[in-house]
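Next up: just one chain, as structure tokens, the form predicted on its own.
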Amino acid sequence: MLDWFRRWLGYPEGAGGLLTSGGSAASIDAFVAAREAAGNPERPSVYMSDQSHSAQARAAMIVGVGREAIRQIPTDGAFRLDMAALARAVAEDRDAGLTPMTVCANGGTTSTGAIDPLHAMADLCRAQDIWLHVDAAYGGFAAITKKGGELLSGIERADSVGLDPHKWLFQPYEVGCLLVKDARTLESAFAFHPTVLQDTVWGANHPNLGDRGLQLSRAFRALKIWMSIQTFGMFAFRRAVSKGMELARRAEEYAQESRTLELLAPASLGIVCMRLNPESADLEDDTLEEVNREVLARLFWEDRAFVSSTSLRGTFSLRLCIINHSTGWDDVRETLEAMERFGEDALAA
């Protein structure tokens, strides 16, 4: 199962990893490996964008990085990490006596689906001898499609990648994954050989997943993935992921053409963010937020769709994450129409 994932991402022979409970556990395992690879520095620092999932900062704290050394790097207009700001932060920390330990890239942020400049980040990390971890919990499995593979180009250069099959591989909870380019880096960090387990030498030619992460006892998480792929075939999964990206693109076009909706971030992967902001209304941001919160509540209670919200640089946004394999354009279009209708009602009240 892990070898399938390895090939989908373009990782080389010798890459490996383990299945975890989810992206949070995968991040912790990755940060432990990164800390070991850096020689357990006394004053480590880590870097991530201001759009990164909180699991990355939490993992850094768990492995001993102080809050004051967790750098949240600003992002550009498409919510991608700013490379110039990252380079400055690394240089400033080295000058201050810190050891840059890990750079976290996003392979699809939670809020907008943004993908950080993976090749540029890999170049910097190679030059600076810093571990590059890609949080691709949401977006990583887009790599099984041609377009997704192009968007995620550079992910194969990362030292580690976190994935969540229970997101865009349509698996039931719980199953996450950590892959590392060199499986030995996990074993260097986690392998112990107590005498009570000395008989495991008879299985030495097979991976011992207990030597690759924090969990010993574990469920057979691979079975459901293996069975679903054997049952439906990879074509069905590629088609479902591709359809999600295409529907997000069409929703983006709808919002751009609408006189009522305002696009707040470009569609990326299966996510598109927008708000109600009629062209002729000329409303203050506080009023717009109130209107959009009312629209969100009505969508939740009165419509068939589930739409979430996020905050993009302080602006309240409605967030469509098109991730269900059964969703079609009619579902998306009707949701967008409901957003417009509920917004008009709120403004008329």
Ligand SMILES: Cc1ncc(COP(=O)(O)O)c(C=O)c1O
Contents of the next structure:
Amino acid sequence: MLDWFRRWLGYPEGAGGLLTSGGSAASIDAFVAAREAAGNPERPSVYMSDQSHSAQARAAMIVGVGREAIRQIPTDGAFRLDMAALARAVAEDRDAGLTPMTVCANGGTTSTGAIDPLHAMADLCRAQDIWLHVDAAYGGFAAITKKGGELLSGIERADSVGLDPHKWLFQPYEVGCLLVKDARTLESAFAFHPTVLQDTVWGANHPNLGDRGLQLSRAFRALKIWMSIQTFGMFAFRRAVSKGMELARRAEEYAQESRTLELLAPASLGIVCMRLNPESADLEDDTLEEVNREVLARLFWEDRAFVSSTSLRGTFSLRLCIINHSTGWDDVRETLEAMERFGEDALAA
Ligand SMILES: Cc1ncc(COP(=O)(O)O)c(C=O)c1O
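Other form of same protein, the form predicted in complex with the named molecule, not the form predicted on its own:
Full assembly next; the chain just shown is listed first.
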């Protein structure tokens, strides 16, 4: 199973990892390995964008990085990490006596699906000898499609990648995954060989997954992934992921043409963010937030669709994340039409 993932990401042989409860646990294991690789520095610092999932900052804190040494780097208009700001932060921290330990890139942010500049981040990390982790919990499995593979180019240069099969590989909770480019980095961080477990050591061809992360007794998480891929075939998975991206793009187009919807972030992977903001109405942000909250609640309570919301630089946004394999254009179009209709109702009230 792990070897399939390794190949999908373009990782070399010798890469390896483990299945975890989810993306948060994968990040903790990655940061422990990164700390070990950096020689367990006294004053480590980590870097991530201001769009990174809170799981990354939490993982950094758990491995002992002080809150004041967790740098949230600003992002550009498309919510991708600003490279110049990252390089500046790393240089300033080195001058201040900190040890830059991990740069954490997004392989699809949760809010907008933005993908950070992976090649540029890999270049910086190589030059500065910093561990590069890619949080691809949401977006990583786009790599099974041609377009997704192109968008995620550079992910194969990371020291570690977090993935969530329970997101875009359509699996039931819980199953996450951490892959590291060199499986030995995980084992040197985690392996213990107490005598009471000596009967479980079967040699190099039987990696002991308990030596690769924080969990010892483990569920057979690989089974559901393996079975669903055997049952439906990779073609079905590729088609479902591609369709999610295509539907997000069509929803973006719809919003651009609509007189009542305002696009707030470009479609990226399977996510597109927008709000109700009729051209003719000239409304303040506070009023728009009220209207959009009302639209969101009606979509949910009237069983139209499970749209979520986010805040983009302080602006309340509706967030369509198309991640169900059975969603089709009719579902998305009807959702967008309902958004427009509910918005008009809210404004008329
Ligand atoms: C980009 C990203 N990273 C990390 C996580 C955390 O993953 P989990 O909930 O599987 O712990 C999520 C979502 O939950 C996510 O979207």
